[in-house]
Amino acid sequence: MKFEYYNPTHLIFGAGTLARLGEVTSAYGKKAMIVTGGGSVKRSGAFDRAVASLSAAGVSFVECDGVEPNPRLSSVARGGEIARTEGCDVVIALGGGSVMDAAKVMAAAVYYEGDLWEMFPHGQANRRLPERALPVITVPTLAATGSEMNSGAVITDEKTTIKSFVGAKCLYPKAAIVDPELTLSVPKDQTAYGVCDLITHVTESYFNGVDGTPMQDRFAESVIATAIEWGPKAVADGSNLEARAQVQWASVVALNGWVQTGCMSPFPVHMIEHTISALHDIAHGAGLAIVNPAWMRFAAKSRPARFAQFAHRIFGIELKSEEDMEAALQGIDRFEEFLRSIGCPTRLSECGIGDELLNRYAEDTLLVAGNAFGQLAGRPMMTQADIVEVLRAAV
């Protein structure tokens, strides 16, 4: 292994920590733009509690609301303009992964010159990453994306229906206030989708990373096992604060870089799912629940030992050999059964999606994430025909 690890985000975790928002924010500015989604934070009272904490610390605010579940480029541009014209010096993301992703790019949009879409790969010759952004404070209200403690963001250009990603050092949040109490009101379906999302973050590196990373394997397996143990409890009883806290911590660890360090892993399942949710606007976690098991069955054929290890360590399936393909497939079946048991869809048809656009999904995926040879990075590398094969199996 050879790697660098960097994560400057100050994490504050625990029930009741929302009360510290004003204290934390005041270290970075005196006028905040609070970014929110569809209104759930106001219905739950989280918004009023956040504002009260800011007011007590002498921090004024403006709001940028209405961020979509799959955030649009136009919303990001709108937020950047609000922050710029209102003279905000700090951005607060109060919501789920979409709100946090949008807030990061809004913070960069204040200083970015030109077309914001040039931050994102979409087949263009020249890409310009952001180099400067307003400080961002993340306050997640959903355990799913891990966006609260990383430098990534995923945005959809509604004009082309292309969904793409950006990552840059300036997008790291300065602080993340992770209060599991804020997730108590999350509905069952969104809770389940979040569990799937966080698991998929670690299966991506687990199955696609380089060899010789036993510590990272165990990190990944512990996150998966924790989600499988506590996720159903959070889905069954949304008021179970202990379950909510364990799932939330698993979500943070799944994508703050610890699990992926040294793995040099691409994210093929996410890249494929992005094209589907960009066109059909389904929940990201629901799309991952559909794509991931189908991709796993495809990938297991070229790497049975890794999938057999997953089956043995996660589900206790006995192995006849290190490359026990039967056990590997049993493990994938068990994983898919788990997703169904908590209420996730596992077929495109369950979301009203047929097989008419399979080639379009593959083409868009490669436009955003394809290499110089027209392949999607992963183990194995995937051609357009391979992507279509996986998606056809998921119909």
Given for the second form:
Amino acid sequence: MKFEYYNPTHLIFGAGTLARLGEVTSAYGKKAMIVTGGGSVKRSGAFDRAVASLSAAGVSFVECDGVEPNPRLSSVARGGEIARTEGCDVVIALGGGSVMDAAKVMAAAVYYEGDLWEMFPHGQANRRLPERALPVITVPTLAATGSEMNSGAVITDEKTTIKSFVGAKCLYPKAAIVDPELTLSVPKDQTAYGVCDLITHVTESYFNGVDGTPMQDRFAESVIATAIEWGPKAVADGSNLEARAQVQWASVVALNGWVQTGCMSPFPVHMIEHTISALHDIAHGAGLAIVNPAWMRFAAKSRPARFAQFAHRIFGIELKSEEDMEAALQGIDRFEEFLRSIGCPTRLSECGIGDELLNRYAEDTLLVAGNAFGQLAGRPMMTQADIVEVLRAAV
Ligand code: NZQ
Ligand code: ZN
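Okay, that was the form predicted on its own. Show me the form predicted in complex with 5,6-dihydroxy-NADP (NZQ) next.
Let us now look at the entire complex, which starts with that chain.
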């Protein structure tokens, strides 16, 4: 194993921590841009409480609202323009992953010359990463993406319907205020999709990472087991603050880089899913619930021992041998049943999606994430035909 770990985000976790927003923000300036989505934070009262905390700390604000789920490049450009013309010192993201991702790129847009889409891989010859950004404070209202404590952002170019990602040091939030009370109003379906998303963040590295990372295996298993224990409680009773807190902590850990450290893992399931949520505007976590089990059945053929380990350690399935394929497949079935039990779709047809565009999804996946040989990185490497095969199994 050989690795570096870097994560500069100051994490403040716990019920009621939203009250610290003003104090935390005031360390970065006197004028903030608050980025929000379609209105949930206004309805829940979170916005008013955020503003009260800022006012008490002497921080003024302007607003950039209306960021859509699966955020569009035009919204990001609009927010960058507001922050620049208003002379904001700091950007506050108050919302789900879409709001946080958009806010990060808005913060970078203030300094970025030219077309923002050049940050995002989409088949272009030269990619230009952002090098500077305004300080960002994240305040997640949904437990899912882990965007609050990582350097990534996922944006859709609505002109081409390509969804792509950027990761850069300057996009790490300065602080993440993670207050589980803010997630009490998340509806059942989005709660379940968040649980699926956070689990998939760690299954990616568990199944696609390099060999010889036993501690990271245990980290990933711990995240999965925690999500399987507490996720259904949060879905069944949204007002269960303890369940909300456990799920949210799991979602932070799942993608703040710690579990993946040293795994050097690509994220093939994510790369495939992004093309589906880009074209059909479905929730990312719902898309993952469809793609991940189908991908697992495909990948298990070339790596049965790893999937047998998953079956044994997560679901207690007895193994007849280290490479017990029957047990491996049982584990995947159990995982899929779990996703269904909390209300996730596990087939494209449940989202009204047919098989007409399977080739298009595969092409778009490779456009964004393919290597020079037209393959998608992962274990195993996937060709366009492999991606189509996985998706056909998920129709
Ligand atoms: O827009 P509002 O009105 O706020 O409503 C949202 C939205 O409709 C609602 N919601 C959020 N918090 C709520 C709430 N409703 C009631 N009460 C609350 N407290 O939930 C809906 C979905 O929100 P969204 O932000 O889109 O969901 P999520 O957090 O799952 O984010 C998904 C986006 O993140 C990207 C995805 O691709 C997708 O675009 N990802 C970002 C990653 C990252 N930066 O590290 C990694 C992920 O793998 C993912 O790809
Ligand atoms: Zn995800």
